[in-house]
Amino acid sequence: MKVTVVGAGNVGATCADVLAYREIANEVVLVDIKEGFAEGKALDIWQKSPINLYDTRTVGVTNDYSKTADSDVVVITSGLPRKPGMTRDDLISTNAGIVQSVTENIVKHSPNAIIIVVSNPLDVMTYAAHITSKLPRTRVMGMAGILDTARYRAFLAEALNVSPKDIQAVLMGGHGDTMVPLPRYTTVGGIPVTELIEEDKLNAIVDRTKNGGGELVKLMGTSAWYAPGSAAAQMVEAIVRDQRRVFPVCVKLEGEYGIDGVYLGVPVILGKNGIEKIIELQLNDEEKQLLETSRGHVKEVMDALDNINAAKA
């Protein structure tokens, strides 16, 4: 098995490190545009293999996609963070251009690959990769739900003073402050979370989850990388090992939840073919309204990309 990670920054390097450490693939290829950057990260990861006892070979290349040929799974983390003075449309235009170029190169050399997008703005970058790749929607997906769910579960574990291993949860919608946490589907060792924590405390945790990325940026001056990189690696593992794990994943909806043509996070079964099945939950009226709000926000950003592309044409 061969996995490529495009972008050797903090998120990409963390993802590659987790993939190697857990021996999820025989070979992990790191790609970056900065000369020597991916090569250095890959070499560093390989040099700790005798210490942490793993066999996965890590290889770094500078903008040479021929070395990624025949990858089974490709993780795209490329993109720039939003800088002072940069508008939302500037960020969308810049990162969409990067993601589209990367996707073209990936499909050229690995036409059978499954693509996982981590670049931000996540939902619209998944859209950009999907329309560029022309692959089935089951093979192009975005990583956000696993990260958001992990933050939610971590905060709950802290509040309840229990192991995060025992907490199961589902979040839906876009990646950001319109995400839709579902306390009704949150359990602790099989016990509904609503039986274990007061409503106001649970609501505060939900709000903290929605702003989880922003909290880290305020603390560090940059976005997170350990959790996002690990989340992407978990998706790769589910695919490579055909685990059929149930995860919230960003995918193009085609009628599910009454939504068509918008890329949103929903629970899916993830296996060797990518998205094996989209799971439709029976949402109540309040949850449906929250999902609709999230849909509207994501569609607005998708429309912005369409307008940018039309202006360039």
The other form holds:
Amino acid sequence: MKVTVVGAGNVGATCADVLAYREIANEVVLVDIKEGFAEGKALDIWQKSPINLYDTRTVGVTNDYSKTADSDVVVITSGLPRKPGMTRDDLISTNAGIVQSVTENIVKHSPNAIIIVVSNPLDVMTYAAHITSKLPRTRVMGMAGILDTARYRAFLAEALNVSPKDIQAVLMGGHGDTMVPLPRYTTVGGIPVTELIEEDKLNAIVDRTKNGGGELVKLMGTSAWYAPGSAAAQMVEAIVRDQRRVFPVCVKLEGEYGIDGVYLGVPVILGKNGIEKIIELQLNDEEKQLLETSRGHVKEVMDALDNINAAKA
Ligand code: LMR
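Would you mind generating the form predicted together with (2S)-2-hydroxybutanedioic acid now that we have the form predicted alone?
Entire complex below, previous chain first.
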């Protein structure tokens, strides 16, 4: 299996590293526009192979998409990360052009690839990649739900003093402050989380999760990379190993949850064909309302992208 990661910055390089040391692909191609940058990162990852004992070939290229030809999966991490004080949506005008041009190059050389978008604003960049690629919606998706649930699970594990491995959770909606964590569907070793933690503590964790990316931007002056890169690699693994894992993934909704034409995180089954199935939960009124708020927000940013593209045309 051949996997390309576009963008050799912190997130892309972390993703490539996880793909390599966990031997998720035979070959990982790392692409960047900065001369020599991807080559250097790929070489560094390759030089780690005798220490960490893996044989995934890692290759770096500067903007040469011919080297990405016939990739099975492509992860797009290109674009700017945010700085303190910015929202993810502030990145739209810069990152949309980048994601659209990367997608054109990818599809030209790997027409059968499955595309995973990581660039922000995530849901709208997934939209940008999908309309540019003209691929079926099952083959163009966004990574955010695994990251957001990982943050939620990590915070819960800390609060309950249990292993994060035993916390199962699902989260829906856009990758932003309007995301919808679902405590009703959160369990700890099979026990509903609401039986183990007081409501106010759980609410505080939900709020912290919603602002999880921003918390890290504030601390580091730039966006996170270990968890986002690992989350993208986990999606690649589910696809290349046809694991049929159940993850929250950003996809174009076409009537599911009563929503049409908006890109939102929902639980799906992820396997060799990409999104094998969208799972429709029976949401209660409060959850439906939160999802509707998130839908409205993402749609506004999608409309902003349409206006940017129309002004360019
Ligand atoms: C994250 O959640 O870590 C990413 O979306 C990056 C960011 O700017 O928050």
